[in-house]
Amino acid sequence: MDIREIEAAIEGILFASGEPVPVERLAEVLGQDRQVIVDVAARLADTYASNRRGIRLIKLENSFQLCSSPELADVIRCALDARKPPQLSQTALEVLAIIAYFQPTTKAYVEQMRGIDSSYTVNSLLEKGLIEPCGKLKVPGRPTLYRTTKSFLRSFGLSSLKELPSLPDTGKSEGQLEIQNAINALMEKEEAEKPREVT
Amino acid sequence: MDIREIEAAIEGILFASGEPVPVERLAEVLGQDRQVIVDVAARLADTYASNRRGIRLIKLENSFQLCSSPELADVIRCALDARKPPQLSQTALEVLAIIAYFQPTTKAYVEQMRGIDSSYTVNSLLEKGLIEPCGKLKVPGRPTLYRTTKSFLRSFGLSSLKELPSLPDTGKSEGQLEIQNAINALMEKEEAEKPREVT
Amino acid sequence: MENPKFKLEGIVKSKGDMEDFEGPLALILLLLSKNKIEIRDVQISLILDQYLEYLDEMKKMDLEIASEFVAMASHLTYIKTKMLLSENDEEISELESLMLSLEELQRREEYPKIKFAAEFLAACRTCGEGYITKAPEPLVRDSEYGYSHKKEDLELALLSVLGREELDMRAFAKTLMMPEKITYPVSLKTEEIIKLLKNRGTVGVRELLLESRSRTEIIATFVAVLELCKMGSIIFVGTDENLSVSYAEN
């Protein structure tokens, strides 16, 4: 992978994400050194700024993010005023739905259900303040448990988790029931062993 | 506003929007001629493609949209925990083809062409955002009319419905004409024998 | 609340004393579908009369039961209408069959067009599916997440996860949210190493570790090698780069 290719890949990933992406994530996915990513990103940021392009690359702690150029704020607001609020991506909705319906739950559980690594999305939901950690599960590895936040309820027009739409029978109810029972059993066991850290 | 400034503004607006933005909207906000916008956007699209950048500017009918470069799709999906879009089944492709070619059209028409209930497939295409309702047909029952979306064009790498190739001409066969005649004869006979009960 | 019961007279044939029938409509429909009773013998007017009577009796009517009745009654009417119509209307069925065959022929002749279009789309899909779009940029940056979403979207998203074919719910329920605890007993590993060394004389330490299939097995191997060495059962041979253990004949 030459510099130009790395630059294009960083540009593409940051573009599609729209949100800050950690340097480590970029380095990992592109199979490059952390320092290489930082250097190439700095070069890209320079190109945008010195050519006075419509896009800027900004650094936030250990992450990079693409955003529109601040000088264009007025014209952009004018062009997009009447538009819909941003939608959560399908990926984000899936992860959020699993956490909302099965909370408190772990990242491993989300990944099991989706069959795909979901660290990035879980972190992005944490950053948006739609989910929050609420203790650790007392099993080897002590994975973090997550639950939805008040901000989540507000964003989805819910006054309580009880108002989540109930799921219709999907024909796989036996399997779902099994999971739910297994979760309950696990929680009870845990509850019995020691009082929960977070109420 | 010079060309470079217009280019930067188009880039910024399309970036901030994420969604397709109509040419007219860009022209209005930037106080430019429609043609100027089209030309500058084409130049910007060229720059992205020929410099093999991570971003692409695509045209969808009368709108422009920024998206990531298709060559980077795999690495971007990996970085964002996103899945590949699901493969469309042969059935889904057929239903989509009928709606694409005969739009706006109804579910009943699709079913008549395919000779089989197609509610499930129509709904799944709606969910995928590849088709959308666009009014009702003014006949009894007022069935919903469907058309393809901009997302359909993008997902199939088309910039306009005009790019769909024309269908091979099959014409009406003799067999069809023969049956049609028999039906007409039968209906005339019936009409003559007895006045219809229902008008 | 009870379901309405219906009395039907003389509809069960040649079953001795079971000539009259009494039961909920669902049962009647079930029997009809299994040809246990004759549709000809069901008088719709009789059912209607009984239903009206039932409505009178029930001052406060449960809407769900009423709609259930309407659904079943309409199904019954449908079965009966179909039977009555198909009895003596040869001409309509001839016309119908002609129209059906015309439609069928049209479909057959139009199908290559659809197939052509579907194939074209399938080819287009490969170039289009790589375009990834981004979410709109928030106009005002705010620490609080300030957008509103539909709660139904959550349900849809979960259903789409649950509906994925590759998801095996049963296997999933077993592995669940915690990693399974696999502890590899050191004693078992010790026996294995001794057996291996008795057979092969000398084995590379690296090889031993590579053969381990889990983290706990690696740990067990490591501990077992140290223990055996301390007990004088095995000795280290070879160089630092290529360390091996061999059985100590004592």
Given for the second form:
Amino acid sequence: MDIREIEAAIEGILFASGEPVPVERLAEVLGQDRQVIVDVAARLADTYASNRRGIRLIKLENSFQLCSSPELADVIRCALDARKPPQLSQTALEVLAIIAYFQPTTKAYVEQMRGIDSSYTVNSLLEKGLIEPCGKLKVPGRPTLYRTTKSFLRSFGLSSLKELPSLPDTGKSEGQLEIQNAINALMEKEEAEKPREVT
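Form predicted on its own structure, per the form predicted together with a further copy of the same chain context:
Single chain only below; no partners, no other molecules.
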């Protein structure tokens, strides 16, 4: 396969999938080296962005996905007659920040950090697909561990968790300040990247 055929194949697979597709899967299906896939996908992403196309190719950790251009979010919403997605509440952002920064973590840890029951909010974030269960903690009672999802990354315009703003290096007594800073950073990110949210 030449480069243009690989580009076309990646584009077709991502369009048909509608979901993130792992780089390894693309490499396997197309019989190409992983780095070739990464390079071709990066070239495609640059082409979409520089030509101001209506779609974008984004990287989510070790996967790629096609999505609509964030600049066109309002027009797309209007055309599809979809209502604007609700913003997350302060409580939801607080819980999400704790899970994002301390994952995998338990509901009990979230509640310990917040000092209040967080069952409803954790369930709400699960329903929105921003967090997911990822195993059980090996302690009595085997509480569920939670982590963020690719939808979380998409919603906040992140390619990976490494792009989260870093927390200040403070002691445990400053935990609430760390979380508040994290919440503020997530709120700024959500505001800046709002068009990327998909309902």
